[in-house]
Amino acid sequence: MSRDYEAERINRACWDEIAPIHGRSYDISALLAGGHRLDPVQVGEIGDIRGKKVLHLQCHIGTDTLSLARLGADVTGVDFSEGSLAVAADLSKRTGLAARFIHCPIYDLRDHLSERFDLIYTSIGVLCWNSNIDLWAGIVADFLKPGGEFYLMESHPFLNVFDDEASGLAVVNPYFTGGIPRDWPSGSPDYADENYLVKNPTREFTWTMGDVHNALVNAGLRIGWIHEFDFIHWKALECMKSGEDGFWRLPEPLNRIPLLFSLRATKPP
C-alpha cells in the first residue's frame, strides 16, 4: 500500500478551513486559566512528564500539545495544515506556553527533525487521516529513543460501522476496508461547530485494530497494553447521552460495544 498524496492534499484544505472556527469553537479556558485540556483517563495513563521530550504527531490547533507543556514536558507538535499550526501558534502566545511547531506531513518528519524523544503522543480522531498505517508506525518507532514509550487514545474503529444518525446501532459500514478510503462530501456541519457548514470535502481511512496493533509491533515496538472504554469525548452517534463526567455514551441495553480505545508501547532498548 502506498502513501496516498491525493487524500493528503483534500484533507489539508479542510483543515486549513477550519482550523480558525477552532480557534474560536475550542474550550481553552482551562489553558487560559493556568490548566490543562487532558482528560483525567489520558493524565492518569500517561504519567508524570515533567522534563521529558514529546513529540505530539498530528497536533492540529495546539490545545493538546500545550497542555502537555502545562504538565512540564518539552514538546514539539507537527501537522500538516498551515492554517492549524498558525491557530496554535498564536494560543501558545496567549498561554505563555512554550511549544515548538512543525509544519509537515508525518511521513515527510525525517526531512524536518532529527531528535527523538521520551514520549509520542497522539490522540482522538488522528488515524482516519493516514493513509499507510505502516509508514505511520515507522515513524513512530523512528522517532523514539530506545526506552521511549508510544501513547494513542482514539475512537474504537468498530464505532465506524454505525449509522452516525439512526436513533438506535445500525451497521451501515465495513469494519474491513483493505485501506481503502471513504470520500465524504462537503456541506456537513462541523463537529466543534454545528453551525458552520464544513466547504471542503474529506477523504478518510478506518484502521482495525488488528491492523494498529500489527503495524507497531512490525515497526518494532512492543505493545504493553491496550485499554478499551465504553464511553467517548463527544455524540458519536445520535443515541449516546453525555455523563456528569463530560464523555458520552450509548444508554441501556445498547451499551455493550466499545468506543474508545487506548495503547501504550515501548522502543526497546
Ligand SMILES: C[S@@+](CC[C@H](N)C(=O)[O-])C[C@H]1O[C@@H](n2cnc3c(N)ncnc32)[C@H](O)[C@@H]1O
Contents of the next structure:
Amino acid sequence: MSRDYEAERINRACWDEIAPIHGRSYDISALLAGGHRLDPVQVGEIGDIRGKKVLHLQCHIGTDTLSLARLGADVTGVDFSEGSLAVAADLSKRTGLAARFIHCPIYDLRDHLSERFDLIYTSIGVLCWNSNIDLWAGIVADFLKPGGEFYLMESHPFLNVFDDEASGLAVVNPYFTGGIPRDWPSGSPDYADENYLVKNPTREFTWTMGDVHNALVNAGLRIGWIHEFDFIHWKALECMKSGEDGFWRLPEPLNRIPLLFSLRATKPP
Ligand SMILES: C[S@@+](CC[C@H](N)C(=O)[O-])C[C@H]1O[C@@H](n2cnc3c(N)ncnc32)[C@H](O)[C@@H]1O
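Requested next: the structure of the form predicted in complex with the named molecule (the form predicted alone having been shown above).
Everything in the complex follows now, all chains and molecules, and the chain you saw is the first one.
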C-alpha cells in the first residue's frame, strides 16, 4: 500500500510553521487552571479513561493530549511535526501534566513503539492529512490491545463540498475524490490566528464516511456506532452562527446536513 511522501513533506513544513503561532493563539487557560479543553460531547462519548493507556494520533501541540492526561489517562501523543511537539513539551511543563510525545509520521509508528493501548484517540482536522486511509486504519488496529477501543471525532466529509465563503450553501467540490488530493496555495489566514498568513501550501485528502468505515472494518475493527452532528467547533462556512454552547450551526432551513461526526470502534478480543 503506497503513501504520498511528497504530501507529508509539504504538510509537515506547514505544521512546523504554524505550531508556534498555535502555541500563542490556542486558549490554554482551562489547562493552566486545572481543567481540560475537550468539549462535553467528546467527554461523554469517551467515558471514564482514568488509568487507561491512551494513544493520541496526530496530537499537534498536545492540548488534547494533556486534556486526556488531566482526565486521568496515561497518554502517548504522536505527531510528525517537530515544531508541534516542541510546543507540546513546553505546555506539559507549564501545566505540570505528564505525557510522552513521539515524533514520527503515524505510518512509521511501528518503528518507534511496540506497546498496545486501551484507547486510541484522534480528533478534528486529522483525516485530511492522511494520503492512505487503509494504512491509517491498519495503524489504529495494530496499536490497540484486543478489546481496546478507537475514538474519532472529525469534521464531516460532506462539509468539504461547500464553498466556505458563500452566503448560503453552494456545492463547488466533489464528495467523491477517489483519494486524489487537493493542493491549497500559501497565503491563507491561519485557522487559530486570522492575522497570520500561512507561508506554506498544503496537500489535503477527502475521505468519505464509507472510506473511513470500510478502512476500519477491513483492518479488523468492529464499528460500535457513528454519530453525526448539525454543529461544529468553528465557523466552517460563512453563513454559520455561533451558539451559547460555543458550537457553530447553519441557520434554518439550511441546518439539515451533517457538519461533524464521531465514531467508536473496538478491536475484537
Ligand atoms: C489539525 S492538527 C490536529 C488537531 C488537534 N485536534 C488540535 O487542534 O490540536 C493535525 C496534526 O496532524 C499532524 N499530522 C499530519 N499528518 C501527519 C502524519 N502523517 N503523521 C503524524 N502527524 C501528522 C500535523 O503535524 C498536525 O499537528
